[in-house]
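Only one chain comes next, encoded as structure tokens, the form predicted alone.
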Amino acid sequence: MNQPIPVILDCDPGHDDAMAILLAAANPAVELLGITTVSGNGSLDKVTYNAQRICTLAGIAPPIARGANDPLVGKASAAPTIHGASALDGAELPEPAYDVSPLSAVELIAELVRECDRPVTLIPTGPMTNIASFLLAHPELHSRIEKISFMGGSVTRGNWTPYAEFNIWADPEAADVVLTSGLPIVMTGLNVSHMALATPEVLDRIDALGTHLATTCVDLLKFFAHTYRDVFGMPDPPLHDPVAVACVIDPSIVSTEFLPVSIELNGTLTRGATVVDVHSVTGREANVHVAMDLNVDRFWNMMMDSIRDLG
């Protein structure tokens, strides 16, 4: 039997990141080593506290770090039309039951990449600061790096501005860290995610577990699709973050194109933008492999285990 991958999640919970958590910890394919927080869907306060509260909802307790609360440039945005006030509104979840790491995002991603006796999977699933960071600090580490898996960006159009995806948008700076970087990297878009979709079905088929945490998912799920109705006119919300779990779990669960992808930094109107060379025009070469499309099926099937799992 093949020992699991080793992977640290990167996020900012937000509801789509719980789910990324809830998946990462339970899937027997990956081993969490270790969460580490950043500023987007809320600030850094209110994601870190989020991230202790899932963990303690599904019993785990890995080691949390906190890490960015501004980007390489600038100043951090939240996201509460989408997520809430607390940037994880819809549910009573537990206080936490342990404290965060006294180490930084930094310090404990490399600390768990130094110690562990395989090569680490890095999974942002917010702005990439932390892991922009990481690399910029620490190139000797590079060769320890299984590969970056990262949610964000889109083949086509954006969701917080015309062409920007918020992840990206939201740190544009260092996401063109990672992507320069030269280490394998595989980005899950909009273009994917959206083909997640946090369906009525689904939820009848989450609620049906009859668990404390599928009930609680289920209260933010219902949230997370009513703030999509307002302000994207979905009637389903998409659970964007846990396909970047999904596809280190199991690469085949999306298809993939090998293709140059550069970030938009200076653009009066396109700044953030993820520009994926589909066609070959302009000569660079590839750096991304781009998932291009989801066995939505496999997916949420993956995703009901976990939470039965957890449960």
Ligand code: BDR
Contents of the next structure:
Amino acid sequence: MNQPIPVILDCDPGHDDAMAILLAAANPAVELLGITTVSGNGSLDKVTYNAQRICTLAGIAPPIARGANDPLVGKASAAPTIHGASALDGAELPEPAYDVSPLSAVELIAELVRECDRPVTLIPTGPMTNIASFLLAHPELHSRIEKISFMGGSVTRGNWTPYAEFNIWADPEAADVVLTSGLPIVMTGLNVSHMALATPEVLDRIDALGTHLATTCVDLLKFFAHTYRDVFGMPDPPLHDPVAVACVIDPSIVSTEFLPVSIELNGTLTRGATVVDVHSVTGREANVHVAMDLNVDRFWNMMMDSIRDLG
Ligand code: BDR
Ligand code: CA
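Show the form predicted together with beta-D-ribofuranose, please, because up to now only the form predicted alone has appeared in this conversation.
Everything in the complex follows now, all chains and molecules, and the chain you saw is the first one.
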């Protein structure tokens, strides 16, 4: 058996971030070295508390470090309409069994990357402020990064503005730093994450696992379904963030195209858009492996295994 791939999850839990934590913690193909938090789906305090509570619920204890409260430029804006007032509404969650790290997110990422005996994969599933700050502060550690698999953007349209997906919209300058870093990048955008729908059949499968964790996941996903119906009119909610983890566990779960992707930093209507040059008309160098399709059955099997294995 190959050694597991060391990963750091940088997230803003958030219902789908919570499921990404479970997948990264449980799947034996990856080793979750640590979790860093960033304001996005809620304030930094809320999403950090949520990461602690999800880890406690799942009986795992990776180090958790607090990251950025605001984007590289300007002030944070949260997404309470989707994830509720706590940023993780819908279920009773335990109080944290352990404290956050005294290190900042950037310090923890640097320490974990420096100390790991193999190159580390970074998985941002929120605004990419922490990851950009780490890359800017530690150019000497770039060679220790295997790749960055992020959830954000879209090949098609956005969800927070007509052209911008929430994670990129929340910190376009950070996304630009990451995408121009020269590191190997995999993008899971809305065009693919909207295939990972938590349908009633999926909820039944989770429920049938019969554990407290499974029941809690179902409660969380029912809340998420409710807000997705109200806000976007979608019958089932897309579980965006775990797809970026699944791409690391098994890259063949998505088909990708290596394409030029740029972030719109200005634009009167389009700030935060991911400009994906699908037909190579700009002459720009390809910089991102863009997910174009997802094996939905294998994705949900992976999620089921994780929830079952965490007990
Ligand atoms: C992204 O935004 C957040 O609401 C989700 O957690 C996901 O990371 C989808 O646009
Ligand atoms: Ca997220």
